[in-house]
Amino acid sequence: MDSRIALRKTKHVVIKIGSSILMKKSGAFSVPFFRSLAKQIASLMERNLLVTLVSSGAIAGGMHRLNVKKRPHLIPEKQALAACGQTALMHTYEKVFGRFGIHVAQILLTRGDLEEKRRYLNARQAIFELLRLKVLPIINENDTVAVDEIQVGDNDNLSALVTNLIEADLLILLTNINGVYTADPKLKQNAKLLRVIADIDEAVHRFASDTKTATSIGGMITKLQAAEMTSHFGIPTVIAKGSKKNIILDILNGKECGTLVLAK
């Protein structure tokens, strides 16, 4: 309990959002979710919390726009579902973060941006930059121009490297189930949540299962990795699920939500 209540004392947290959880059955955005998430940040900006953005969604909202119904595998057509979708993403955010007075701004990140000495610190400085200024930095990866050999693959992952890019002291993954369960609650009725996880070893990574959707990609596998990853750097995961009412608001507020991985 005492690594829940540190949670309190978070001063910058990434939260990274799902396209499951961003999306309706119909594949449209789904408009309450994207309220509840602008009302919850807007709330920890009044308490002068530093909060950093990471959105999947633009090839969801691409495939919506289009009207194209399965995930597509060719790259060069994730860059034009991609390029499509993130402007209504971007809009969409416009739109429920402005009622708050929250100024928006769109980062498009590839693994060579963090892997690059020069460019990991003009990403750096251009995100301390936008939270000096009271702006919320929303990351995604740049899908558009993102090929294998420059892919993160997963915004999990990327949300990990951009927690440590910028020292933030928590790292919140919201997803469609409550956390990591020891089998997957769909398939297994009695799969136990596990509330604290100190160490991601063997046993935790054959919990997960690699749940790929005709919108999404990754799955509670790529969660681990990032947690694990964020774990090495000496931050702390919480994976919960992001359509909890104040879900957020109660991670930070010390609350047993989803599953705490603890940082080393």
Second form
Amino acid sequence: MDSRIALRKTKHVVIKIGSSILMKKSGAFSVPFFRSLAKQIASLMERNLLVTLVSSGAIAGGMHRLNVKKRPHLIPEKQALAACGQTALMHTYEKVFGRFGIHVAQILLTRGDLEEKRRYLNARQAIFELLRLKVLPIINENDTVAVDEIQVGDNDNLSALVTNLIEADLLILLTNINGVYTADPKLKQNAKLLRVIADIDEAVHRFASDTKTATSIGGMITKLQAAEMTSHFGIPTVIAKGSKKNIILDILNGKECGTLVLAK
Ligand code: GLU
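Show the form predicted together with glutamic acid (GLU), please, because up to now only the form predicted on its own has appeared in this conversation.
What follows is the whole complex; the chain from before opens it.
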């Protein structure tokens, strides 16, 4: 069967939302984006699809709340901003999903939760129970306690680990670019969007590291790491532009959007 059409059979999807699409230029949360996300997810939940969100935005939300203009480098500063911004983030999610009668739940994980068997199983059970209760789990890294040694470090890799943890059958990485290109589309006119990647080989990694715009620094690199990981777990990934209208519904309807990385 066509691999896009096969996505229509998805039963449990993990959707990862990057900070770049959650925030407006002013640094505030983009409420229209949150609303469109909630509308799409509500329609999936109505169809009894299981949905788990992995959302960034804690540090960015903290910066806005405390009027910090430049992203700090020092760990305690980042930890404090994340602690403050995470509540703002969840408050916004609560509001937009509340309109659809959907309860949300916050789960903050560190690397250790995913590496140590007992904690891994506990996290997994908690998420399954939330799904059974039809609550939307919203996961982020626990940035306030996660210093270098115990950090996953980015939510792309975290979402791949979560996809495996709960045995979802699709990972969607929503970002601010249409997918994976052969070069930086802002710098090279002939850059082509890759519709399907069967194998994340060196060439694909090279394309990603060629992408140096402000919007995708490191961004595509960690996305490909995540997609490579899920592919090895036997799960496909779609990397697509989050601001496109109904993007999640289109992906799950098997439409050709973004880049599909096939499962191994
Ligand atoms: N956990 C970080 C935050 O919520 C974001 C990490 C990432 O975007 O990869 O601010």
